[in-house]
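First comes one chain, alone, set out as structure tokens in the form predicted on its own.
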Amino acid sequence: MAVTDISWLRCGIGTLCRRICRIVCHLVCHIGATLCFAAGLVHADVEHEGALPVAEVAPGIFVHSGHQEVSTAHNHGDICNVGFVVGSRCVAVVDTGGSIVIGRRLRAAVKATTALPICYVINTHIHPDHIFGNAAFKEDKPTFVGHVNLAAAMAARGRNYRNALIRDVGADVAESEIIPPTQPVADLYDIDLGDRILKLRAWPTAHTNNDLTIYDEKTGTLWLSDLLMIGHTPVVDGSLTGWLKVIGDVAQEQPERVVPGHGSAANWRQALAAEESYLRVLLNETRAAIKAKKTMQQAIDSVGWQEKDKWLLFEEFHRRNVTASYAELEWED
């Protein structure tokens, strides 16, 4: 009887199991439904975003100005200013976006915008705002243009850079990637896109160690990128006494316009005045706090806060600022 008893506890068990396992089959199927429809649904919200807006701030010159923001879902890395330049034989993108996401909306721009194809994908530096859409453009097989310090630099921080990227965006730009020029500039470097020449400088280390400016003489427009960041938080990343005397070699300058990095002014020397002496107070009071022999963390705590009202994004950028200061000028002669 006991045997009896065992035997049919042991197949009630068993039934048990049974269905709670059909029920959390079920759940986790329906789950998974809901989770791939919503997945479809963000995908489909995307692409109904369409072309990037664009300004036409010269004659053949287009820019979209993305948000003062970090990347996120919500953005799909717009967070910095891109465009494109429209010769009588083709056309010159700047900068590609965050994302391929992005990238994709601003092809479609170009699309939008004229029948020429697509023969020249420019990176003026390697932050990933600025470089993840290139994927985008690689069916119009165009040549990619960089710095010569721009492909190490992708090499080396490129899977960092992807990964961070799907971290904090998400499986939308699972099929952003690093593409790297095949054209290197090491020094000046003109482009033909037909009654239009656009004059390409590298530049010593200042932003980065591969900053790239570009200058459209039929227009006189000078295409800063993050050399000239307005109302975002200047971030050092190269050099920044580099950056400084680039700064100055900058102000000689004479353009028409300037299209910056991050944001937009009236008055670009007067933004580039501003910049310049948010570096200067990095550099002075770096400077100070090591000689009065302050730890990289007391510098951290104490160096230029008081500039923290000026900008955007100071408290994700300046901190970093302070420790790429320090390491820098801790053993300048």
The other form holds:
Amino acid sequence: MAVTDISWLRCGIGTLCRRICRIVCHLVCHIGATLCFAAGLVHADVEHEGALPVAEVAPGIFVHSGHQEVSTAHNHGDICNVGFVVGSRCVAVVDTGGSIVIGRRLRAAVKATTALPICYVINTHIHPDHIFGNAAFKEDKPTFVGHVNLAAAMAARGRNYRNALIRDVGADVAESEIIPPTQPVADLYDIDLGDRILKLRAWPTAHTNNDLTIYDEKTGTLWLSDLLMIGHTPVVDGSLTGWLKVIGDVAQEQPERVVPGHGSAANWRQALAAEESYLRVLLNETRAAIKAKKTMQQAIDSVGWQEKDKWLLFEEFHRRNVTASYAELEWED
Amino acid sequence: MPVTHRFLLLLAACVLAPPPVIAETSPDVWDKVRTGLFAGRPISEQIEDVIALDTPMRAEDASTVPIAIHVKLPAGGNRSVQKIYLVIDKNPSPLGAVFTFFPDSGRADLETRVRVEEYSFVRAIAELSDGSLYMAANYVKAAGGCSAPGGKDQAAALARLGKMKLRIDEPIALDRPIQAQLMVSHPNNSGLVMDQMTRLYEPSNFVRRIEVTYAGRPVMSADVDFTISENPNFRFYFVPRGDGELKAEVVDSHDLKFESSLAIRQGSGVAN
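I would like to compare: after the form predicted on its own, may I see the structure of the form predicted together with its partner chain?
What follows is the entire complex, opening with the chain shown before.
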């Protein structure tokens, strides 16, 4: 397992110390990536510099686990799982993190792992924690790949997402850019990394209206991204009923392992069942609230709060889930 | 009257919106809107006995923020609310709606859902029958994370464009205010979205005018824009004086007209 962790270089808190760390790290990394590997030991709580720590979850599949937080100046948007897949010809990056800083650190992790070029950057969906590192890979001139609906979603939300990023993370990530896909995927699409085919699948509206999953045939790894959220409260930003249907389809698959968009679990089927259970509570209770002629605000105040202790960031996302669910379900006849 | 308001909405949309940075960086949007709408007229913020504005502390979902305006003037008093102006300072089009009420409104209460892009004041300014102005203003924090004012599934919204529902959720009793709900399926696009490939702005497409009548008499009308959330939704009151038809007519920015009606008999609480 190649873990590019440089926590042994940490000098503690403070800009000066971090600067020294960065200089030392750059030196070390320039001398040779192998030196950076040497310390694959413990994870620090928040790493600010250098290559993102990644775990090789299956041969050639590297995943970085983001923090279960919202984006802040402290975490630079390192809040979701990102990673890359290495073939014999080139590398596909899967999601790029919540800012240019995280994108650069992910790129450093790729460079610390392999000398092969980065030929694809795949965005699994529109959310800012998954796309705002894209600009870090521009110099690699990759094919940017996304769901056929992704470009329109980026156009509709890009400006607002940028404003929120500067507001929440800070002006030092201002180089984060919205970069739309150059290769849209409408249904199924295969990517050949050399002795390794990634099978991409665009889903109907679920978590968002532009969810894309990646299946690596070689290792049986299914990268579900935010179609499976573990720990982190699931976020309904596409269609509640659509997502439940897609979960039903995903449950039919027989992968060796999955990579969720947030969190991790030994048993992914249990995690998927937990997510489905939360979404069913949203569905049933919001429908009941509409039937009982409750207003949207009354539904927000009453639906699903018994789920609170089962999930992280519930206060941050649950009200919005009820809002979105109500707006969707009130049109049911 | 509608001409003036339409002009002001247009002015707000055209002058204050593109480029959107004007609205974001200008600290005195409210001063400009205020001058444009009310010139030097005084606006009281002593609103305890006049109106109340309910907003969430945070725009949990930036695309859909439920708001409610309640009128606290005594029914049958010598003053009534004739208009309510809705202003969201930091939105691309700060003047989002002007609602007009009539004697057959009964109560000038209103609930709807709006888009809130940034940390911003949301303001409801009531114009009373004696010409006085009162303003309720709440500060609403923007949503964090992945929430955005853009729609979630434009294809689904367009597929049922123009579908409407009028609903009454309580038994009909004559001569007292009854709450009705109007739902319009419409993407309510801002037109401020640039296509990344063509570098062109997609055309705006939003509901701009709503007129509700009961038995041919006006109940509520509104000049609105894309400040109102996708699938515009309004709860309002009307006073049935006898059997009749509650009718809503909606016009969008492409001049497409949609209408829906609901026959009302005393003692029934039917939905269509």
